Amino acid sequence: MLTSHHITSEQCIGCGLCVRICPSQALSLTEDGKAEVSGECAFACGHCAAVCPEEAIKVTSLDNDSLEFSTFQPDGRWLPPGETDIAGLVRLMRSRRSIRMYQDRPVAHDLLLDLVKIGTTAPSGTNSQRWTFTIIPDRQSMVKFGHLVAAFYRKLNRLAARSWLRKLLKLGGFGELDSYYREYYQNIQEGLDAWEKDGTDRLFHGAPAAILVGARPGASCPQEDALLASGNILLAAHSMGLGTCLIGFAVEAMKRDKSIGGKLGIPRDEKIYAVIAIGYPAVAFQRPAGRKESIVRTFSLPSRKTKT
């Protein structure tokens, strides 16, 4: 039976709304018309308590702290459907930029932070929220996960480099390694040769802090959870005045090479899916980018002729 649920009786009015929202179907209403946990909660959505016109129920394994913010005061009522900016909500998504250049200005951990929490608002899979945030917080710091990345691919970049082993990998079935060295191993190269001669950054582009975003196991789907995520920390610092850049070729070395998270403090059995540098963008944009053409397709079942 679930016992995260309080339901006080006194309060609750019997409108049912509860146990017509609950996913799980875990309510349900008592001869006397009060509402009662009558069955296991599979998602500890918080539906029942949000809808409640008397407040009457608490999911007491929600933490309704975990969104108080340190460096601005959030609306908290509820925003209906239909009553959002949209012109508002778009010239925000249209303006975010990736950037990769950045002030030499440290970003306040309390930020960081913040962002963290936006992060967490987003939907996860079956609700299980099993996401994790790893804050790197200072320049020093993310010039020693630079070296640990840049390690990685020195290594690679030297297997590369050997041309039997490409055709014999290939030979086998495993063109990954020839692939690479077509799309990426020049330009590595010429990072790496960049980072050890006078310490350019063409990794994070001398971003001062990041979020790493993973998931701990037991996700339903923990890749599309932990970028939903970052999909919110990209806006919501946009909006803080940062500028922001998915790092695709940290989480690559980071999932060939787990030691590389294991020298963060992360655990082994953790996967990031995410490295979003961040900073003080070093360049104004005058005006939104244009999109590329998209595949929009739409189906629907043919309509029957009705017989005359």
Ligand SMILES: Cc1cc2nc3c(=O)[nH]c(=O)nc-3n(C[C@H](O)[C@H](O)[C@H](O)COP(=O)(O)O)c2cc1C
The other form holds:
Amino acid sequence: MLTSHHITSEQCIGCGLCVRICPSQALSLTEDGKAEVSGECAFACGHCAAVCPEEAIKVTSLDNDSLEFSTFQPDGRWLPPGETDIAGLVRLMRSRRSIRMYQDRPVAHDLLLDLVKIGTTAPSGTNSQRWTFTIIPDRQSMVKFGHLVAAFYRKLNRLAARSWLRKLLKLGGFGELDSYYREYYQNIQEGLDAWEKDGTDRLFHGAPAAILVGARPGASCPQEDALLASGNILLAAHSMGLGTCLIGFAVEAMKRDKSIGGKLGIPRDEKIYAVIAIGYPAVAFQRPAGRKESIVRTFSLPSRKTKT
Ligand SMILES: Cc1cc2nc3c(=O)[nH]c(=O)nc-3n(C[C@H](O)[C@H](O)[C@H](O)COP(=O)(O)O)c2cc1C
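Right, the form predicted on its own is done, so what does the form predicted together with the named molecule look like?
First the chain shown before, then all remaining chains and molecules of the complex.
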């Protein structure tokens, strides 16, 4: 990626900050004390440009439009560690809840596009940023998506209802269908019946929009990248007055039946890791919920006794 850096020598003061911060050791100082690209830039992370006090470096492969939003004015300045309101941040994190009741109100497309941009501020393995975002922008399209997922579960439930098949597969070492039958069959069947009877949507909870977060081939950590981007979207949506719910049932259906993605315009080689239902909440909480106790451990070497 040698060509993606543009260094204006006249502006470079030779402080060496870019050289020290580059994770690829791709920069060095020339004999006359100017920064130059001397190695392979593996990440195009832009740290060199961000740290330069003279704005002497541009990483041309990075898209500056990604810093622009259309529904709010961002504060473009870098926020130093310790200079944000931790109490406010934790309040936001604890107040985000999975929303399963939505108002009959559409979500503006610009808001969904801004949420996607916010998603892309997440870290990604080797900075590959090979995530993809598929917006389902309105209720009508959500219903179509719902039909596709329902068709998958209808087929699966028909198979799972055959006890001989479950037993046979289990005997052959494939116990998945049997586990599905015991854990999910009944619940899913009730959801499918309600969907067919009067359109009750237990899958997306009636949400008017969704963002599907996936990854193109070639990412070193595609699932982690997609889920980190999703985490940003969940928190940002709450800040924007929206509610969200991750829909694992839809992710599972899309993983097992690639034709669902195909019908939504998603290329076959992309994988979807998160389906985020989005809409204006029709519920308000009185307080945040607690969390179960976590396992937390600390590893440290025993301190050495000093010889006296
Ligand atoms: C990977 C994942 C998949 C989920 N899938 C569903 C789902 O299919 N339907 C649903 O209603 N909630 C789903 N949830 C939401 C969880 O049930 C929810 O996060 C959990 O109960 C904690 O509640 P909270 O999000 O309000 O804090 C999912 C959450 C995660 C992290």
